[in-house]
Amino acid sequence: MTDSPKTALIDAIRPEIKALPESGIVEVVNYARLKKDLVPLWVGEGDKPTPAFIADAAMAALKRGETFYTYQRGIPPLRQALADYLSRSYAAKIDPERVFVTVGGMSAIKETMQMLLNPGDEIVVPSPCWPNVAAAAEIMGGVVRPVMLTFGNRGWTLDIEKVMAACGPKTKIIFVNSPGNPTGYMMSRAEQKALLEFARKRGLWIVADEVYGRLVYDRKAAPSFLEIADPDERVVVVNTFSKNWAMTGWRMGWVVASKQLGQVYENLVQYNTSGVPTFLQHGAVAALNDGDAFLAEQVARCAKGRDMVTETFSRLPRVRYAPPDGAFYAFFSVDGEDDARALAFKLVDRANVGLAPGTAFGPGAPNFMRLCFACSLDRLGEGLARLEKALK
């Protein structure tokens, strides 16, 4: 008997692509997307639309006819605005020639993996971690070596010595996400320095996802590799406009790397996406130049949301939880619930609340759930009230 045409088609694609799993987050979203009166706390965004001053700048550029092919590295005003923003946010002077604009933070990560990974190369990734990181590496034939974070009285912590021990002869990249999604773990300056010195000795690359670097609650910004790495060493920092300025749907991100890699990133942008629409880039300039007040409001609202989550969970003896140092996620477990995926579906059906299961974020948290508290306090309060009733 011959294979069906459908089977033959699937068997013909690359093994790395065929092996890619369905997103564990999207699986739950698709299950419940059309449910009425559901409180969605599953994805990494709030419920505020992009501020008018950003949208107006993009609209003005659109009306001016800024609709043609453009700079693959990003328009010069945006690269300069990014350099200025980073220089005032961190203890580092950033040259705009080191900044490259991408179609979202996901493209920033994907294009970096394309640049660095050969089939069989290994990438060490602290886990739990945003699942798209591992997928981007595996698409290139890379091998992911997870290192487990630990949950205890101090919340989520990472043993840097274990990260170093996981690096073998095939290791090419150490990937770090700080503040972390989904855990909220924030790497200290001492940990960053130790990891950077190790990477220098071994000739390894550090790829640092600092998307949530400004969404912290006890300081202006989280420690950044931009502040300690030399401009021309093997460190790539990726970021996005999505979280700080409520621009998730705009699909705009950036990379900071050695300016020696400028032509490499330009080529990768050209052959992947051919660049970000020019009129959107003008909106991003407005976000950077005029968006500090909005960003402060975002952080303040998330801080109130974090407090609301902490207060609610303190009343639930079955819940194990520690307030995150950064990002806008509560990552918690429920005693007696050992299967996070099953619990996510159960909470949709019984509480009409959408959460992301910890199983979606790689190994290390099979019984944890992720709740995004970046939304309005009214929506968050309703979702927490339903969870409290369901989890008592």
Ligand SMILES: Cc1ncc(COP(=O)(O)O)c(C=O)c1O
Given for the second form:
Amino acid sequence: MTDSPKTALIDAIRPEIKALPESGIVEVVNYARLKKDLVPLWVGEGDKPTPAFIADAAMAALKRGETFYTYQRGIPPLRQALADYLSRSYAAKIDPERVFVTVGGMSAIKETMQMLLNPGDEIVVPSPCWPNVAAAAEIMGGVVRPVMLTFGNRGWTLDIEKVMAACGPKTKIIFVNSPGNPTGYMMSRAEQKALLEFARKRGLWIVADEVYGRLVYDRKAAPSFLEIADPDERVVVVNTFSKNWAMTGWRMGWVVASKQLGQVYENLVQYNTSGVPTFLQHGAVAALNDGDAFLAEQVARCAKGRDMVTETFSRLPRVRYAPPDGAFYAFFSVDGEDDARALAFKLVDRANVGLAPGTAFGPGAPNFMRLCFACSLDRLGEGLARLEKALK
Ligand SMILES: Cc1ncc(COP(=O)(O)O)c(C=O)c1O
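Let's compare: the form predicted on its own is above, so bring in the form predicted in complex with this ligand.
Every component of the complex follows; first up is the chain already shown.
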């Protein structure tokens, strides 16, 4: 036998799984995880723990014995709270029967890919994009067709015509992430309508990732497909508790889809994760019913962070940047630095700042860097001061 046992084992697994890339963000994090005094701005989360009123509700549920198997679709009070939250956030009346609770936004996306993609089916994904979307499709044998966003004076934009042109006979899904990670791109209502019309004509599914839908700076919420799609058409909207209420570690998200898919999502949840722990679901009810003020504070803090980034970058002539319309990332390039991955390592070594390289987000931004500004202004200020020194 010429191969080492390790190689032989790897070769024995499914090619789709073997081909999965290491996360380009985690690669940098692993390199620098133990570095002293590093300012971490690489991961998509803030630095505040979940607020006490949410944690307390989960702990009370845990203490009173909410520790059994439960509804795969989510406990009824949580589905009702989600419907209420969505109905007051958006110009749409959402029926709780259309809402399914998942293990994070990640499972919401993965289970939707499992539901829709046959091997060889194509999914059109505007890029750069959160990399887990492509990976979730590829695990199913789906083929990702990226469509590049472009960067200009107005920040990141997407040409909807290009999205439509990328749809061929094998296309099954158009994926839309608005506001977008890492770019902050926000799709307009008119663009959403045009895309929905196109998808209807072609019989395509739209999977809309709206996890940053409330993290916007000039309005209450980003335009949502919930507001224009009929309840029973080929539109699935995925979302998460992670970002709005500082709950990334809870692993809780949800799907809004047609009622007709209720049994399907119930089955997918059953056979993937068997659902979210019951006591956590009670915490999530508190987040939805009592968390509007916390969310408003988060948005206000992110807005200040965004201003701080804009002010610092305006002093750096090599930096190309436009403030994002939504989400909590600055996605910028530095003249003379063409390799984002190399720059990420360099900034760790020389400036002790952790950023995510654009190369981690699929094609389209090989020389861009992502900085998360959802943290405390002290931490952000320190990170920006170090960046300024390093990039001057
Ligand atoms: C665009 C986008 N979608 C979905 C998610 C999934 O969030 P989670 O699985 O933490 O709920 C993230 C997380 O960073 C994201 O950025």
